[in-house]
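First comes one chain, alone, set out as structure tokens in the form predicted alone.
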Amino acid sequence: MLPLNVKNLTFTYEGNDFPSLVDVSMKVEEGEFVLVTGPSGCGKSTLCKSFVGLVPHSYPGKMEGDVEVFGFSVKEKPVSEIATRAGLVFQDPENQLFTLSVENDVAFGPENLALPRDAIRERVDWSIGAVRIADLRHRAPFELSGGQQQRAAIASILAMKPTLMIFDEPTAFLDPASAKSLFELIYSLKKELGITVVLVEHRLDMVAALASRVVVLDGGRVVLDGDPREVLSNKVLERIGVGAPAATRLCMRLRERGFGLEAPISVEEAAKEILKVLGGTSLGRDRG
């Protein structure tokens, strides 16, 4: 059963004349790490909300097509039921943290499932440990740094035991060091827990190497969908205002000048490609 199957999805918010999403179709296989990117206002957040049923249940509007989460239509299932299979982490953790302690925020979801007290305690302990903030469990969310708040928000979703997690620009308010740490956490959770990840992000330099697939939106439509190296080296990105990783851009410029380089998605890959080419030039031989 596919974690996500989006079928010709078009959605127009109530009061808007133009749709935010237009005929979007995409599938997410179990265990994938799908990176979704695109220019501001292209429909990325609306798409994320549709993955967990907030669209159409919590945001009025006209929805055509469908989104299936593990075979269940989001039109037919309440958000509370979808939350046990798919969880959404917002870009602003303050949208998810509202009690006076991290522990209480993490316990909120399981409590609303009416789980036994011991089961709730077990889930809270496990999810707080999984995101490495056990020492913060009794702290108030407003006392935490942005990176710590985002980890607490992730823990609150993990406590529902979803097998699909969607992250909507989770590093939007973080400095580069905190963003890198959060990306590493998300990737480790995917590997350790075997979950499927959909990550909306614009910091492609930091996250491109983690993805198994890249989807690019523009104007509410999917314009690219495929292997990270192929997508991130496509000239469509520059045309729509999406910045490919610096390593990719460098090697693409060198390729235009006649160097036979593959399209890398990380600095390490770029270094190997450049050294490989230099090894076959007179400059490379002189250095050898």
The other form holds:
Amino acid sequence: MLPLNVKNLTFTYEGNDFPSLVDVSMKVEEGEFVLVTGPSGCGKSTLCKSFVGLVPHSYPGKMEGDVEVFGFSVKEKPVSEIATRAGLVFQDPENQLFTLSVENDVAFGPENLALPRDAIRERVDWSIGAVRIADLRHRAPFELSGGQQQRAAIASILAMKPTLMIFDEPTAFLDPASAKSLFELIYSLKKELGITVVLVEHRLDMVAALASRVVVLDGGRVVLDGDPREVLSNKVLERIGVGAPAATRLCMRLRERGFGLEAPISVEEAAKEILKVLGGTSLGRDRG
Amino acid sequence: MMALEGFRFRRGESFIHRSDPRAKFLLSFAFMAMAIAFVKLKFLLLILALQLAILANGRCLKDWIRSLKGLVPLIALIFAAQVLVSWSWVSALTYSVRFVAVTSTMSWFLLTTSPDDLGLSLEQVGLPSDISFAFTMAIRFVPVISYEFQSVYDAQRSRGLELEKGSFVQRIRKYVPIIVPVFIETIRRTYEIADAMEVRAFGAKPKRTRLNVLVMRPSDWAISLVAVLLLLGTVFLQLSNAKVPWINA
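Can you swap the form predicted alone for the form predicted in complex with its partner chain?
Expanding to the full complex; the earlier chain stays at the top.
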């Protein structure tokens, strides 16, 4: 069963003249790490909301096509039911924490599912352990840093035990160092828990190497979808204003000048490619 | 804003922090009833002293003093009004102390009770979870929205909005460019919060369960008993017109 199957989805918010999503089709297989990117206002957030049924249930509008989560149409299932299979983490961690302690916040979801207390405690222990904030259990959200708040928000979604996790620009409110450590966390969660991940992100330099596939949206349409190397070295990105990783751009420039380089997606790969054309000499770091 | 500082919860491990919110509320209510019922300086000072002892146990005397500073204009007003009306220093002092004693009842209760526990206790006395949750959330987002207010205030001032000049009405009008963005931002925020609640299955089941449940310990029952006796005593003295030294004689 596909975790996610978007079939010709077109969505227009009530009161808007133009659709936010136009004929979007994409499939996400189990165990994939799909990176979705695109310029601001390209429909990424609307797409994320459709993955868990917030669109169309909480946002009225005109919806054509369908989104299937593990085989069920989001149109036919309430958000609360989809929530136990697909979890969505939002941009602003502050708006995802409603109580005055991490513990109560992580417990919020399981409490809504009316689980017995022991089961709730078990889920809370497991979730805060998984995101490595067990020591912050009794802290209030305003006592935490942005990165810690976002970890708490992730834990609160994990407590719903979803097998598909969607992250809508989870680092938009974080500094680069916290962002990097959050991406590392998401990657390790994917590996350790075997979940499927859809990550919407602008910071391609940091996440390109983690993704198994990249989807690029522009004007509500899917313009590119495929292997990270192919997508990120595509010239279209520059035209629509998406900044490919610096390492990829550097090597593509060199290729234009006649060097026989492959498209890399990380600094390490770029270094290897460049060393290859330089004729096998290695950098000092490798010797030491 | 300073006056509100004295009502903001800070976590602690003291006896009073760990006591059940229901028991604390009863006691706080009893103190308030007594301070309102008996206008006798000695007795009011005693009530105030007892509350100071509670505040000291919770290590939140400092917060209380801070809130008191914010209330100084009001206290001064009460004092001055009493002097003018009754021409008696004792009466002026009595009414001022009474005001402090009454506000302190709310102060120590809120300072030592987590809004989460407060919400939980409201739920456990039978209030629907939606209402108790709305209550906890309101408290949770007060600092967030006041921070937002501050940043819009700074942003508009840095663009040349002058709030100090002009008549009272003009000055009020000048707050419009601050209040409108804060209002819109707050509405946007409520949508995001609602989304975040939905994806955590809010409303999935008619009755939610709770991880933490408040349990009355023997000491909580003792506090409640004392509070109920104090309340009964107050009602009795009010109805019977009996005079007791120290309290109302």
